[in-house]
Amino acid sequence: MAFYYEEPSRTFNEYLLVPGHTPASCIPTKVSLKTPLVRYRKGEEECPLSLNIPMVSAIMAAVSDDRMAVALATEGGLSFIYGNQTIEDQAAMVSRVKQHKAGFVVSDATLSPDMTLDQVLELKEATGHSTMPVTDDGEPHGKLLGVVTERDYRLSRMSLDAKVVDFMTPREKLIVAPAETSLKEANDIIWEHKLNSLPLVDAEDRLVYMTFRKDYDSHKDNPLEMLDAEKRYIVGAGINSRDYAERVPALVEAGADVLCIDSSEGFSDWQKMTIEWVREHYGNDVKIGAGNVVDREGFRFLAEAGADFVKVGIGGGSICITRETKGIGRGQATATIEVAKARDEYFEETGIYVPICSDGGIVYDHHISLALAMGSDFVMLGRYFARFDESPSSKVVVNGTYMKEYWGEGSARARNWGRYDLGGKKSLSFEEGVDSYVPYAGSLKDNIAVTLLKIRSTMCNCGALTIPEFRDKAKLTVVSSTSIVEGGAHDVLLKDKTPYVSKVR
């Protein structure tokens, strides 16, 4: 007879935090959101890799590319570059993030002289860049021929067929610097000559980096940036349990700081074999997370296999239909609470702390706070990040409203059947995700600032200045369906949803 859980599994929406005492010293600006990313001996050593905010972006083609990785690392989080692409393309994305390093940019919007103004505008729309170098072969490290900025063309007076060579600022009119120029020296040149950008070239006048005034300002304004010992952005990458012997070496060579097995369900021998292969070839030098699991047994299996962190959650994502397709999964709140207890038990037994990541089921910002209170060390988000300018999906207009495309890795569009650890060759497949739209929300920076303020404010309401303290002091209560309704606006007509109103004097 099947094992039966007496208690129903619950979602984040079924819980609230009961406020505790807030001392005068507990204000949002003093809250630290630093949290461990990988396993370590807690109490004996510092975690070798921590996050400055408890948020990572999902291993999804609609969410995490190199542009998202730079934007999120700037704010203190981490992206896992999606693995549903060729090994070469994924490694190239990782490499671009690492080469971006604190002000030095390898351009992902490089022009060739025979491109047209129409192509320039398309590239600007796709990348968001208004300053683009021109090289002889259109490659990021080709011979520098010039630069195109918005000041170099006027749409009202130019044909879209105009060639880049005819309106670019040519090389002889540019101020450039040698490739070995330090960031401080580059910024001094930018300020001295009132430049917005500075190309760095090698001895053969081939483009190496671009340095931008805005990146210098950004670096000063973002003290939580996730940087490695060489001041390069930290970045993760997703792998699967099929081609890891080829993919992992390429990602490590490209500079990936941490890997994560991307799978619909992680309590499997295939994940264990993947971790064991990494340990055999790289020891503990390569950090690798695994998952997803929803109970104590699943966590213990992956922790004992050597996973550096464990992801929690099956079927809770907004584009995931695993539960309705296969009848597999568990309420995200219940899964998080049980796995957090298993993590703490494992630590008590071994002295090793294996962080857990709640992945899925987060609809509102306050769900992040609940996940942290329930024991998550950090959360993985897909829909949240898919809404922003920095996500790789297209911005479209649906019924007069700007939206962003968002699809699951288990959808027919993704065709990412390699993430299903079923063994053998796959001749048949079925969907576990959908293709959808999410409301466009603007820039990551503006939105994440509000989200983090909410989390810090909630922590202060519970009298906590750190995530571990928050976890210790948090008091959670289950709420009824009526309480959930009561918690939002109710028994009123919302102005923005009541279009036909006239004033009566």
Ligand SMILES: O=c1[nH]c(=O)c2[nH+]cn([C@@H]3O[C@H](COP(=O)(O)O)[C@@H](O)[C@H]3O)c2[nH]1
Contents of the next structure:
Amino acid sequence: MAFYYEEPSRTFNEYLLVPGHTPASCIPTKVSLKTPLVRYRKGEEECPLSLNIPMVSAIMAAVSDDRMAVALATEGGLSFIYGNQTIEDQAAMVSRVKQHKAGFVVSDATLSPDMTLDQVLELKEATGHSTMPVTDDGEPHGKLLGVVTERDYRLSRMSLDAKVVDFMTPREKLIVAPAETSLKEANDIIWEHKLNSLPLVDAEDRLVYMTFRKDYDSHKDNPLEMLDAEKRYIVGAGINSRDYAERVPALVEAGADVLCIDSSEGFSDWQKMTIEWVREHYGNDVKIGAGNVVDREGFRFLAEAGADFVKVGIGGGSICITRETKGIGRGQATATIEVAKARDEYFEETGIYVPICSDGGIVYDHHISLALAMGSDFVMLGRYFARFDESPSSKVVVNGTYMKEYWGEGSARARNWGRYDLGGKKSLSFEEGVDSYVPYAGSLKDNIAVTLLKIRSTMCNCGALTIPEFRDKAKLTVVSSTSIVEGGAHDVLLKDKTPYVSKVR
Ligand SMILES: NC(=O)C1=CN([C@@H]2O[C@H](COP(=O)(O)OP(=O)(O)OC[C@H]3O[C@@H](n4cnc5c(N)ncnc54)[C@H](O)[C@@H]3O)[C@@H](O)[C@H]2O)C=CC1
Ligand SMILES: O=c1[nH]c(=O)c2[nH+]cn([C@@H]3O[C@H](COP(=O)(O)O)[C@@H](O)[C@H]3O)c2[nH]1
Ligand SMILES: [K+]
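In place of the form predicted on its own, output the structure of the form predicted in complex with the ligand.
Whole complex next, starting from this chain.
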């Protein structure tokens, strides 16, 4: 006979935290959000890889590319570069994150001397950059011949056919610095000479980087940045349980710090075989998470297989229709609570702590706090990050409002990208995700600052300065549907008809 759970499975929206005593010492600025990312012997050693904030971006083509990875690592989190692309393309994205030097920019608006003013204006329009280096071959690392800024041309007086070589500020009039210059030194030179930009060149006078006055200010103050021992950004990458023998070596070579098997369902021999292959070839040097699971058995299976962390969640994502198409899944809160118990039980038995990640279904910022209180070590978000400037998807105007495109990895759109194959005839496949829009929300930095402030202040309401303390002290209550109504604005006539909730998402 089938097994029946006694209780229905629940979602984050059905829970609230009941505050505890807040000591005077407990203020949001003192809260640490540091949290383990990979398995370790808790109490005996430091976790070899921790996050400075408990947020990672989803393994999705509409969410996690190299630009997102740099932006999120700057704030203390981590992106998993999406795996639904060729091995070469994915490895190249990982490699771009590892090579990114904060404040040092490889020019993406480079001119050659024989280009015309018309072409300069076109490039300015396309890239949004008004400072453009000129190199002999027009390539970002060509020999530096000059720089063009808006101060070098007057549109009212000059022909659009004028050649760059005739109006650029030539190399001999430029102040440049050697490639090894530190960001701090570059900034000093910029200030001393009242410059807006400073090209860095190698011994042969080839352009290596551009540095800009405006970038220094935004990069100097990121205390939570996720950096490796060589001060490069930390980045993750998604893999699948088929082509790992080729994909994993390429990603490791490119510098990926942690991998994650990306699947709707992780309680399978495929995932065990993938982890075993990694252990056989790399021992414990390569960190690999697995999932997704929604119960104790699924967690134990992956923990025993050697997963470095386990991801929780089936069908709760905003673009997910897995529950509707396949009838599998579980309420995200119930799944998180049960898997967190299983993790603690596994730790009691073995001394090994395997972090868990609640993946999908985070709608409001306070859902992150609930997931942490329920025992999640960190959370994975797709929709949340897809709304920002840094996500790879297009920004479009829909009914007069800016939107970003966001589609599921199991949607027809994602499958068209390549990898997806259920075996058998292609025409027999079915969709497990939708293609959608999400409201454009601006920069990651601004949004994440507000989200983190909310989490920190909720933690203080519960008297906690760290995530483990929060989990120990949290008191959670299931709410009735009428108390959910009580929790929103009610019995008043709203001046702004947009519901409050849609603004705080
Ligand atoms: N978290 C969620 O609720 C969901 C997530 N997704 C996302 O959609 C994407 C695709 O997910 P899936 O369809 O689960 O991809 P998948 O590649 O894990 O699984 C697809 C099918 O291939 C089978 N399979 C896997 N490895 C195999 C191997 N080595 N040999 C033979 N068969 C093998 C699986 O059992 C499954 O039937 C992922 O990005 C996933 O995160 C999709 C649906 C739900
Ligand atoms: O049923 C699904 N069909 C899909 O096409 C799909 N694509 C992604 N995912 C999962 O959703 C998570 C992101 O969820 P949110 O947008 O709610 O943050 C992701 O992290 C995934 O776990 C999918 N689930
Ligand atoms: K859903």
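We call the rigid core whatever largest set of C-alpha positions still superposes within 1.5 Å between the two forms. Here the structure is a predicted model, which means the values were calculated and not measured. Positions refer to the first chain, counted from 1.
In a rigid-core overlay of the protein, P199 has its C-alpha displaced by at least 2 Å between the two forms.
Core-superposed comparison between the two forms: the C-alpha position of N240 differs by less than 2 Å. Q119: CA moves 2 Å or more between the two forms after rigid-core fitting. Here the rigid core is superposed, and A179 then shows its C-alpha moved by 3.6 angstrom between the two forms.
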